[in-house]
Each structure stands twice: as structure tokens, then as C-alpha cells.
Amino acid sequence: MKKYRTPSLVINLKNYDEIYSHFSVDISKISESIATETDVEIIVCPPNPVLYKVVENVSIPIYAQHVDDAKIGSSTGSIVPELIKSINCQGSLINHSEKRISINEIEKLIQRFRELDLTSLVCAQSIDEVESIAKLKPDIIAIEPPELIGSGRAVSKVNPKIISDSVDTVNLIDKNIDVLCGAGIMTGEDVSIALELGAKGILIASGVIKSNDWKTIILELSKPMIKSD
């Protein structure tokens, strides 16, 4: 059973200095208030050093930004899935463009996540990679062309075909896998187009974190995801 709802707005805080100290909690609380107001699924991915603090302070789903396929115990410096599970973190990004891992590691992590009832959100850069990852049966695949990440040029406008092709490719393999898109998403219009192309949500970072008004931009991005009765 899925532990998340769609459409989903996934906010990756990365390591931007705007979210240092208590600000990771602040933006997560803002996200929580908007999720409550709109009934949109908002998921926040804080840096690992503040993960536990954020999980303790909000009730919305919180994911890690990265985990390692390392063993429990003598694996100094690694972040293991069992550890994030122990603090009630509900999932993690895997294979983000800024933290790429091998397909073999991806497969092992997806399996560990499945056993732990954690949500696996695996990032892909191309249709070929989407296909390879879909065969491993993660919960979610996020298509993010690397050349558009942080560019302010929305993938849904610049390269809409990669979204629709990703959705079609995944549906041919397993219709239970949800497809998100990211890279350059900045506005509610960008989100609307992505949803029309078949995406079940978006993965965003700088478009939110670098905004001067977190509440306004998160609300704008959420509005196209509000389900009408």
C-alpha cells in the first residue's frame, strides 16, 4: 500500500544556505500549513543533518535526500535505510542528478526500501534510464533532464515530450509506478502543464528555496494539484 498520495509536490531543500539552522523546520512548517489548507500532498527533503529535527516538528511526509547501500553497524559516514526508518522518515530520493549511483545500488536500495516499507523516489535523466529503473519497480520515478535543473527553464515547457514519453514508458512496465518531473519548474503554469502531460507531481528545489516568499510560491505550485469535488 502506498504511503503517499498523488499528485505530490516534493521539495528538495538541497544544501542551500537559505535553509541552514532552523530554516529547514520553518519551510517544512509552511509546507505543512499549505498541505493542511489545500489537501495537497507536500513532501519535504531536508539535508540529513537536520532530518530528525524536521521529522519531529511536522506531520507531513519527510524524505531523506540520499541513502547508501551500506551495512548496518560498521559503515561510518554512511546513511543506511534502517536509520532513516528508525526516526520515522518515510522515504528518500535515490540517484539524484547531484548524487548519482550505479543501477546495481539502485536495485539493492529499492529492495531494502520495500522490505522496510519506505518510499523509493528514484531520479532519472533520460528515457533509457527511466526504462531501466522502472523494471526495478520503485514507488516513484522522477524524470529530470540535468541540463534544465536550476535553469529556470521548465521541463514541462522546454521538453514536454520527455515527460509524456516517461509516463508511457513506465505505464508499459508497471502502471503502479508514479512519474514525477522536475528541472526548471518555477510557476503554477509549469505544474499544470506537467500534470496534463501525465506526471503525478513535481520535484522542485531552487524554484522554491530561492524564492523571496516561500508561502506564496508553495501555494502557487500546489493550486494546480487541488482536486475538485
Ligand code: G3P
The other form holds:
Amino acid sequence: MKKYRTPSLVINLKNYDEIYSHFSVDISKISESIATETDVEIIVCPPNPVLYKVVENVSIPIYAQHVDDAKIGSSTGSIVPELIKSINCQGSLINHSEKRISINEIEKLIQRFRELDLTSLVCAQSIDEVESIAKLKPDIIAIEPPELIGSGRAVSKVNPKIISDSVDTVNLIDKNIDVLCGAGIMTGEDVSIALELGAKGILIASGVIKSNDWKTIILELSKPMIKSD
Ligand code: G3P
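Show the same protein again, this time as the form predicted together with SN-glycerol-3-phosphate rather than the form predicted on its own.
Once more the chain from above appears, this time first in line as the rest of the complex follows.
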């Protein structure tokens, strides 16, 4: 049973200084208010030092930005899946372009997430990687061409084929895996094109965090995802 709805808007806060201190809670509360207003699934990924505080303050799904396949107990500095589960995180990004891990560790984490009923959102940089990861049966695969991350040049406009090819590749392996896309997305139009290409949602960071009006931009990005009755 999936613990998330699609289409999904995933906002990765990364470590931008705009979201330090209480601002991670602030942007998450804004996201929650828009999720309530639009009924769109909005998922926020705060940095680890504020993860628990954000989860405690909002009711929308909160995901970690990274986890380690480390043991419970003496594993200093690692982020253990059981711990994020214990604070009511609902999942995590895995293998983000800015935090890459081996395919073996990805496989172990997907299995561990399944046992913990956590949602695995595994990132990929290429079609080959999408294919390799899809065979491991994560819940979600996000295609993100690294050269477009933070560029303001939307993957859905600059490289639409990588989105449609990712969807086709995954559907040939397991239609239950949802494909999201990210990198350079800035506007509601960028989101609309991604959905038309078959993506079940988008990941975004700088286009939201660097905006001077979080509420307006998150609402704009959500509108193409609003389900008509
Ligand atoms: O996780 C999504 C992120 O990598 C995309 O970054 O700044 O291009 O929206 P950005």
C-alpha cells in the first residue's frame, strides 16, 4: 500500500542558508497550508539537524535527504532508517546526485525501507541508472540530470526525452514504480510539461527556496497537480 499520493510535489530544502533555524519549519508550514488548500501531495525534505522539529510541526509527509545502510547502535554519524522511522519520517531521498551511494547500498536500503514501511525515493542521473535501480523495486525513481540541478533550466524543457524514456524504461520493468523528475524546474509550466511527459510529480529545490515568496511559488507549482473532480 503506497504511503504517498501522486502527483507529488517534493521540495528538497538541501542546506540552503535560507532555510536555517526556524525557516525549515516556516516553509514546511506554508507547504502544509497549500497542500490543505489544493489537496496536492506536497512532501518536504529538510536537512537532518531540523528533521525532528519539522516532523513535529506539520502533518504533511516529511522525508530525509539521505540515509545510510548502517547498523542500529554504534554507528556514529550515520543516519539509520530505523531512527527516521522512529521520529515519524515517512521516507527518504536515496542516492541524490549530491549524495551518491553504491548500487549495493541502494539495494539494501530499498529492502530495509520495505520492512520498515518507509517510502524509498531513489534518484538517478541517467536512463541506464534508472533501469538498474528499477530492477531493485523502489517505490519511486526520480530522474535528475546533474548538469541541470540548480541551473534554472528545467529538465522538462531542456531534456524532455530523458523523462519520457525514464517512464518507458520503468514501465517495462514494473508499472507500480512511480517516476518523478527534477533539476532546474522553476514554474508551473515546467511542472505541466513534466506531467504531460508521464512523470508522476517533480522534485525542486532552488526554484522554491531562492524565491522571495514561498507561498506564491509553491502554489504555482501545485496548480498543475490539482485533480479535477
Ligand atoms: O532534489 C531536487 C534537486 O536536486 C533539484 O534542484 O535546484 O534544480 O530544483 P533544483
